[in-house]
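Next up: just one chain, as structure tokens, the form predicted alone.
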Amino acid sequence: MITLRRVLSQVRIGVLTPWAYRTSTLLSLLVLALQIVLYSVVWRAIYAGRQDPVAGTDVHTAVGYAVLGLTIAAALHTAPFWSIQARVRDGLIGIDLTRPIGLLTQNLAVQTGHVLAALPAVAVGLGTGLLVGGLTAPTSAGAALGFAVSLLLAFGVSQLITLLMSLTSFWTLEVGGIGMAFYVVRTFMSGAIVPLWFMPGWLQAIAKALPFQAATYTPLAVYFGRPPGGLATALGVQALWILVLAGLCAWVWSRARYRVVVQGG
């Protein structure tokens, strides 16, 4: 019970931190709405005058995919690793290590708080999707249920990827360049913007070998009735990535903890 209360206190910190910078947070919601409008315009322009589906996808699915993909990415793919870098640089990470819950648990709790703080993005994304006529219902009740389960697994995959990225701060005090490269690779390879089924075969193979697609593309593919390898296989791959990433985080942290040197009183 005490441990749960401590974890919840970290979640609360994660919720409050983004909204301490209201202008930036509100601007990100505006950018999300603008992205959805622009992508819907672009997809409709690409499909203009075309009656046949492309790669089995019609214009309604393409626009709906963009609406849901951008919304899920905005809610799940938060980036609290910038604050971890600052705490490592300032030496405040030493205080984190003295807390009664482990550093990985602290960070996962804070990241969960960031995701909760980003939930207004869901309302903005879906609301904008309704305005541009880009929302489509799941292909079936089974797809809706599978989407809910897959989205929960995507949350786990996304947070473990972010945690693994944050641990690089123990090897380099400047993660700006790495963070930007990470953001670009994750956004593209996750299928948040372009579905994997539009990619050439060799690029699909690379994307499927990386964990990013399990954090966005898989739940979207389930939603639109195209789970890769079938629903059971798609969910199983997501669960497998959670186990692999959790093991990687534990292993990297077992190495990173010996690099911490806190000087001063």
The other form holds:
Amino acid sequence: MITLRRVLSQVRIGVLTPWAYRTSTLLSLLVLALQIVLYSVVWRAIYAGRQDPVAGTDVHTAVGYAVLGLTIAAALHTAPFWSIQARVRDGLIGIDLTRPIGLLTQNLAVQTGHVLAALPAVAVGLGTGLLVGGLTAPTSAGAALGFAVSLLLAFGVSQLITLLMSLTSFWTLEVGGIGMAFYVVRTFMSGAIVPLWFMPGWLQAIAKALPFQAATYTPLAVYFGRPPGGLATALGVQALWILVLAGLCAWVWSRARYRVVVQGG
Amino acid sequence: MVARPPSTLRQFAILVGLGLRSAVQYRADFAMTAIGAICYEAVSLAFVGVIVHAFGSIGGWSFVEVAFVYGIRAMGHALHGLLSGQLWSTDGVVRQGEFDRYLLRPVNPLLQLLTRRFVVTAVGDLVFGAVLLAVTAAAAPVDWSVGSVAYLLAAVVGSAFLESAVMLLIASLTFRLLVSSPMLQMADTVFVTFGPYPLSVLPRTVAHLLTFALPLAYAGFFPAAVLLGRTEDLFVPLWLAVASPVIGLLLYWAAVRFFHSQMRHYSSPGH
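The form predicted alone done, now the form predicted together with the partner chain:
Below, the chain from earlier opens the complete complex, with every other chain and molecule after it.
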């Protein structure tokens, strides 16, 4: 009970922090809406004059995919991986280590808070999707249910990817450049904007070998009735990634705690 | 006899050099940031690449032709970053009163703003842009002559000034509104999303907006269409498309004037 309350207090911090910087949070919502409008224009232009679907995808699916993909990425990809880095740099990590809940739990809780704080993005994303006429209902009730389950698993995968990334800051104090590369590779390889099914075979193979697709592409593919390898396999792969990433996080952390250098303070 | 102060260009070079020297003090960070920037660019190119791969062509433009538009834009964008990357910090400079100092020194305040730090990401962008432009220019179906090479170089410089002009116009609003980064972010999103495509595929209204309201067309599409001889794809008179490099310079000149007129509205937060 006490543990739960402690964890919830960290979740609360995660919710409150983004909204303390209201302008930039509101701005990110505005940029999301703008991106959805722009991508719907771009996709429709690319499809102009084409009646047949491309790679099994018609223009409605492409636009709908962009709407949902950008929305999910905006809500789930909240990546406060700079927080551990900043706290390692400033020596504040020392305080985190004295807290009565483990560092991994603390960070997962804060990250969860960030996702909750980003929920307005879902309303903005879906609202804009409706405005541009890019929102289509899931292909079937089964797809809708599968989507919900897959989305939950995607949340887990996304959280663990972020955590793993942030743990590397115990080795590299400066993560600006890596962070930027990580962010774009993640966005691209997760299929947040361009569905994996448009990619050439070799690129699809790379994307499927990486965990990022399990964080965005899988639920979207389920939604549009094309779960990779069937619904059971798709969900199974996501669950497997959660196990693998959780194991990696635990292992990296077991090494990292011996590298903690508390600077100053 | 009073020594003449160095020219604006020389001042810019000296101040950028100073910034560069301090930036390379942190060698690992410098390298990682530059590499990060290259990844960023490479991924956005990969996005366009995937689309063209799947669709074969966009609006009748082949992969090489689309990539050539992208090459001009990428190199222009890299030079723009070197010149104007610091505009993103205008908000902070004005709000925290750093601008006070610029007004006290005998160097143009805009010059001081643009050179306050070296933009490390521009190094990555430059490497990426130069390689991409060289490769796509060689592969593009263009009969290269001295004239067309000169036009290409002018177009790249014009593209840099054009993007800088838009960003500078927006950043100038900070003096009155105390905020500009949301608008910069918006403009950047539009530039990044539409930049790589032959704009002739877009609905006419959007294409015209991107020519006359947020003038992206001059930064890549128009010069590329002129060099590729695809003048039938232009949705403006030919002379206007050909004039792209000049339009970039003119707009930048106007933006500098606008910056100086808005600067008078600066009120120090008082420190």
